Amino acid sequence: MEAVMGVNDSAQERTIPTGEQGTRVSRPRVLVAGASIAGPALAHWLHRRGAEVTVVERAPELRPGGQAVDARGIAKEVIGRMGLDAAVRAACTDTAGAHTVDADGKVLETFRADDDGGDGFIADIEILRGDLSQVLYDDTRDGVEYIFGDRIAELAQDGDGVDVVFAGGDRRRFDLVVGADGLHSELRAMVFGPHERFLRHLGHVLAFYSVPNEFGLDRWLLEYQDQESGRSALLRPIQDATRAMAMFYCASADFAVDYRDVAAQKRLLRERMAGLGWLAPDILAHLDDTPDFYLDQVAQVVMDRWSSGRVGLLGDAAFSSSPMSGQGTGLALVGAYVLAGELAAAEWDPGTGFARYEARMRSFVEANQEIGRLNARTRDVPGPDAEPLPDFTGEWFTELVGRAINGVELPDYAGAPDCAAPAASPITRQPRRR
């Protein structure tokens, strides 16, 4: 492996007393586990609060394509105190609008960008997870160090740090952790306990991955629902116009495959997608030629605290709100801002900024896994005993959703520290590769 450069920390005050308490971090070192969206952009506001970062990636690299992502509401303002809207914007999706079309193609419905002022079911700030977490890591690589192909192998904390192993051999110690390594988050299950306890499949499955666009697409999402069996097919538009991503979604209360083995994973798609009409067979045809391919079940993660001492959790690793939700990126976004500050505005102490991270996002995260279950139940295949969908054409409605998109309150943290503007010498830090 090659060495990761990092900073001579043997001329930086790095504690204060504080009496019985023992020390006060006066620039804590943080490592975060995961790169994807919640872990840089955590990053991007525990340097800018004044922090040593680490960020640890599993990956070799960071991991391009995947799914479109949304933000919409408060996350936009996230983005816009980040300095990073116009990069941001410029690496979306630029999607028109969306229709819902037939087995003969034929449209039945159309969902347009700037529908509800760009919050609507097609989101104006809509971008590949990928493309978002390049932007991330651009916008913090300079001042953050960054660790690929490797990941915690053992931690053990006490009141004053937390003691790391790798799995490729290092060992340090750090005053906070943070997960922030997706819904099968390891981290999670060290500290907290098995998956089981906390993953609530919502009974169905998502595939994604990109095709040749022989489709015709031109910024227009295409969605093909098939009633009788719950299963649905789409193609989206994306920047590069010679591809597109492709989607599916089914039904599933069986889910029993190993999210790491791909080749189950296909074989899974292929048997419950048989039969689907549209451009089903089209876009299965590319299923094994595909450089981006993902499954996996569609799940929240419901937990009762989101930190145990000095380790906390961020973004799916913390609450998931599922697909369903199209709201998983915004809360991780908005989730790694308030973290970073209560975290900053308590001085370091993991105790009050944990509880008061969690305080505030609760009801928010609340908000959005409850659009992500009534969603799903809008897919679930009908039967003689499923119990009748709600009315959303009620005010009842109208309310969750505004507090979904729009129901935390983003504190300036006024009394925070806040290196928003460059530094004399930025720090430079190559990915460590395996």
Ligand SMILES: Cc1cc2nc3c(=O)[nH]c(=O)nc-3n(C[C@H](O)[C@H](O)[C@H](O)COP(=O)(O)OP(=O)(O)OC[C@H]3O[C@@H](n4cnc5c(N)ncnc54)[C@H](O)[C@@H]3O)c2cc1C
Contents of the next structure:
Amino acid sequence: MEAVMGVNDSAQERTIPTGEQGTRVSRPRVLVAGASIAGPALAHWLHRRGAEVTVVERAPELRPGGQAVDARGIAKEVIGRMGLDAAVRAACTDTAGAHTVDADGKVLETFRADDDGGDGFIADIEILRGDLSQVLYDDTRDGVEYIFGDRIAELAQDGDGVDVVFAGGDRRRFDLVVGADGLHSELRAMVFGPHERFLRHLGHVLAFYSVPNEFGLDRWLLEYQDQESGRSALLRPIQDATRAMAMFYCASADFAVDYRDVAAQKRLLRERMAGLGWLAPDILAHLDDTPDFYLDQVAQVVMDRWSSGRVGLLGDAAFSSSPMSGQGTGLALVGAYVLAGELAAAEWDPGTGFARYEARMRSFVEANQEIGRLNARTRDVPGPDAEPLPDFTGEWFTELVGRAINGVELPDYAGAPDCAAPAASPITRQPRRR
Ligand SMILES: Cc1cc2nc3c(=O)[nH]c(=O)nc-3n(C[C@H](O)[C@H](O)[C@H](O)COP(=O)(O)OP(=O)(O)OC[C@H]3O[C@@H](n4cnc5c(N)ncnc54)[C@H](O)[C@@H]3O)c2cc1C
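Please could you give me the other form, the form predicted in complex with the named molecule, since above is the form predicted on its own?
Below is the entire complex, every chain and molecule, led by the chain shown above.
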């Protein structure tokens, strides 16, 4: 095993006997799977609370791409507490707002970025997913060990720790393991059961990729919806409007494509978008020359528990609310703060820490999942058997949106350690050659 700074102190120096519950650790070693949003955000807080953190990411490097993601309400507060407000705002999209258009490009409706105090349809913190991931990674890379191009192959836990075998062959022992490995979490499947048990497909598919901005976009996002087929296409300027990020959306009851087989996903997208009007054919013409591509089913993860012993889940792996909620990133950021805070406040006792994290987050998560389901239903293809949509002008909806944006208390965790001191040198390992 490659020597890694700070992970060779003896177990005796790190453990404090606590009788019946086995041992508690003063400086736990925590392994986090996934380096997108939830993983690096958790790494930030665990490091600050005094843990030794390793993040393992399956991809050979930080994954670029994805549409803009939003931080609203309480998630903005977490970004502020991370000290990343300026860095995140500097990387924001600078979107003025959104126009919905008809097939000829005529504007039908307009939403401005400053509507609803910046917490509306376009949030005032709106950042490309890849850019936010980069900000979080840059912030943590000096104090956290990152391993790219590897993943957990086997895992066995006992009362005092978790033995992990990596696919690349390394064997290591950790005090806690957290899966932040997304909607199709392998860690969840390993510890909690098969995907089908937890995934709720909302009957739609989404795809994102960047194209040259040959459409004259400036600071406005354009969306075209074909009401009859339930399909839509969207374009937004990125990279100083030199390029544009495209999104396609369609109803799809079945989803039989491997989520890692990009060629098959592109074929599926071409098939499903055939005949869509507006600028769709011009956007599809760039499918083979795009440097980034992401397609997935619109799905949620619904679980009774987000932990089992010393293994916990965070972000989409635990509670995906789907892109239709617009809050997947907010949930990941808030969840990371609460999880690290509760574990540290419980002196790293997994039973107590994970239980308090779940108790705090549950209703917040459920409100966002409800919004995601309702939003997906508004895009269902209308049919004779379709359930009527609820009245969104009612007070119940205002209350639900309020709970989805701000419905979680953020304790100060004043008693828990908070050491934001920068570490010495980067300890990022390069992708393995296999
Ligand atoms: C490339 C990409 C593009 C996205 N685009 C959008 C978008 O446009 N709009 C939107 O709403 N949401 C998008 N998402 C999802 C969005 O990032 C999440 O909903 C939200 O931010 C919560 O993030 P997360 O970190 O929990 O999960 P994710 O962002 O899904 O990240 C999971 C990470 O875990 C890694 N991983 C997977 N399996 C393993 C494994 N076995 N071991 C180690 N690492 C593993 C993945 O490579 C990824 O980096 C995208 C995700 C990715 C990865």
